[in-house]
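Shown here is one chain on its own, the form predicted alone, set out as structure tokens.
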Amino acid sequence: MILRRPVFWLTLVFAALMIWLPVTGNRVALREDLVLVAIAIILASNLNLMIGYTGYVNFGHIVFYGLGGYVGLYLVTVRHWNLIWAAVVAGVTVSFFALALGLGILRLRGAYFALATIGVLLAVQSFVENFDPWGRSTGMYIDFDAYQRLGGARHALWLTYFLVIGVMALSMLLSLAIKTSKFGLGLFAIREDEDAAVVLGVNTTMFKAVIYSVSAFLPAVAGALMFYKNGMIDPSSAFEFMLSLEGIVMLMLGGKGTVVGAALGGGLYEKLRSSLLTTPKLSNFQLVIAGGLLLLVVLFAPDGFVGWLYRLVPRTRKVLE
């Protein structure tokens, strides 16, 4: 049971303390550091699904956060849903996108499967730019009445944020509850060698049809919230490329297969990402110092973080898994 593993209790622990520290003293500039973390860390956790557990390494991953932006905004703009159902019926539509999808190019391995997430991601972003009811290339903005009906701005804003940290929470025991199942068993058998897999009787176009499908929903619910928050989407930000590489960076950072390093990988990169941003003399290099930081991790650290820590107190197995 993950009730017994430290991490579930390290979880609830921390997503406690990042709602804690800002509603201290309402300390809004926190509030917004902190969950520009939540969010990477949610990306990192449910790219860590593919890349760490069943080995694709998938280059479009920000399509769900953006899918689930624009779905989200439609139907709190336009249909004016509650925004809690409209970000959960935008995860759901998003999740059977996903398995639809999956079943499809899942068929493909290695080089021909990352670049298929690549054209995906282009394909839908091409889609939506034309698409009429969701704005085409001008995008959607919400109205000042959706705000209104959670009780003003300043009450919309902080519930989204818990809602936000909420949702990290859950990318990190959803993570931890599959890598201790026996469907984790099934992603890990496909990953060291998906020949024998199939011999020894696993379904792997199902098992990475469903984990595809997975580690769609709570991106997609986080960006439904996240753009709600922000009180507009466009196309350039809803399916930023970069965003992708750089979710694979945390995870490379962190390390990938492991709940923490996912979480680590992605807030120690986002706080590094806004403190280059923030910095006039280095905004302009944020991605070659990006690029730099993976190549140095593939080279002499090609577990991550954790599993540097592994090899140098191996006692912490039992405790950051």
The other form holds:
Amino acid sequence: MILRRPVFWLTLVFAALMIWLPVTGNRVALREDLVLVAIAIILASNLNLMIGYTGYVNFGHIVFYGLGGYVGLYLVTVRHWNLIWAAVVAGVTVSFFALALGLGILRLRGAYFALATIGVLLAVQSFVENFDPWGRSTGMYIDFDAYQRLGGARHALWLTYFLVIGVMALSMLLSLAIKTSKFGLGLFAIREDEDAAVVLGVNTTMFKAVIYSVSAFLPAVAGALMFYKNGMIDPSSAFEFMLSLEGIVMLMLGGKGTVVGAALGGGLYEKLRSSLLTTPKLSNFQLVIAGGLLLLVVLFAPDGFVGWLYRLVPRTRKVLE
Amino acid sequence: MIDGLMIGAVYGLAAMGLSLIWGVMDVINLTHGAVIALGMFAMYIFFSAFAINAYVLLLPVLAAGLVLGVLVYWMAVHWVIGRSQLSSLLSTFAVNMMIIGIGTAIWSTSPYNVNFSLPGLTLGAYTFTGNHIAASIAAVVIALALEMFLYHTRPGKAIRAVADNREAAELMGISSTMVLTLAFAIGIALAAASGALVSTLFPFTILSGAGYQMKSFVVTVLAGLGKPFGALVAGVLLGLLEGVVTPFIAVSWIPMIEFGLFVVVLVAFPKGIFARATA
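Right, the form predicted alone is done; let's see the coordinates for the form predicted in complex with its partner chain.
Once more the chain from above appears, this time first in line as the rest of the complex follows.
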């Protein structure tokens, strides 16, 4: 049972801590810090479902986040929906989009798929830049009464923070649930040897399309929440290729294929990045450092921090997964 | 439309580098775009230093590209050859981030241009700018030189042998490490050269490489991965497409069409649209 897994409880404690820390003393600056960490963890965890579990590199993962943001914001501003419903519907819509797309492009394997995901990202971005209802390249803004409906901006911002933390916890639990399920075993089989998996009766195309669509859901919800919180959205911030790639760095850093690794990598990288950005001398070299880090990890520690920990203290393998 | 043809030759040249590396070592070189951008800046630096005909300066750019290629190969690529594709994708991407990061720190992201132009040519009602003509001629000349090299010299034949079957080539006494280094260096040099050519046509920033990298992917996929000469033809086709489509729809839709086409071709013809003709 999933309840017996230490990581399950660890996740809950972690989420509770993320909520408790800024709430005590009403520390808004800390909250703004932590929300970025949570977003990083959401992106890295869901990317892990593709890269870590299934062995397919998705360079365009951010497309789900951005599309979720667009659908969510559209529903909130133009259709005057409640935020929570808008976010859920955004998630579902983007998941279906991913499923349909996945059934097509997941016939490709390995590097061909990776290239196609870049193509998808750029095609979607370019489409949104020309799409009138979504404000073309200037994007969309939230009018203030969208916040009023949730009891004023102050209240609404705290609410979105709690929701984002909730989505973060769900992401980690989802990773755990998939990892311990038969479905997860099928994905691992695809990662290790796709041809053998086919022979053993794994419906690989279906499995891949489903996991592609599942990995789209929570990032899309998070996107809807985040862009609601920011109050605006435009194509270049919604489909930021760099963020998509940083997600990969986070995942590799923490350790691909593990629940804790994805979360740890996401959290640490986000912290590292914000401290680099705020150090005047280093702010220009943020990319260089991230790139160097990625190169070192790929060459010398392909299993990331958690993989290194496993080898150092083999007992941790039982507890952290 | 003719303009499209000529720019297409430059796209093709850029894609040839990507395609060569892919074909020989099964590595998708994600440093490609960054190297194209470096080629632009190399041209800019050489041109401001010597102020002679920009197309003569292609030679030092090519040479610098070769050196850079060897460096990148030993830094990031050699160790991941034979490991999963994920490793090489990520390691080349890491180098890409570092190049872009350093480039941004030095040149920021503001636009530069190489202020050089050749006299144009007027044919009837049409005028062709000299730079477009020269750039496309240079692209075709470099492509032909590569063809001569691959098919008529010993190192070139060795590259093709390793691409065909690495073990068999090793047994014939070819050092595959040397050959892979060489092929990678040539691929990088081609990317740098195409960047240098682009820099004589349009203004550029350190981030411009990414767009050309995507076009290179589109072209390479159209041609079939690992087919350098198909790449030149496909590049011209892409340029032609841009030229033909522009009068009818807004320019901002072009990326959508290109990348949509890219995904569709990738799914429908994973071996490239010329697969049947060359198989």
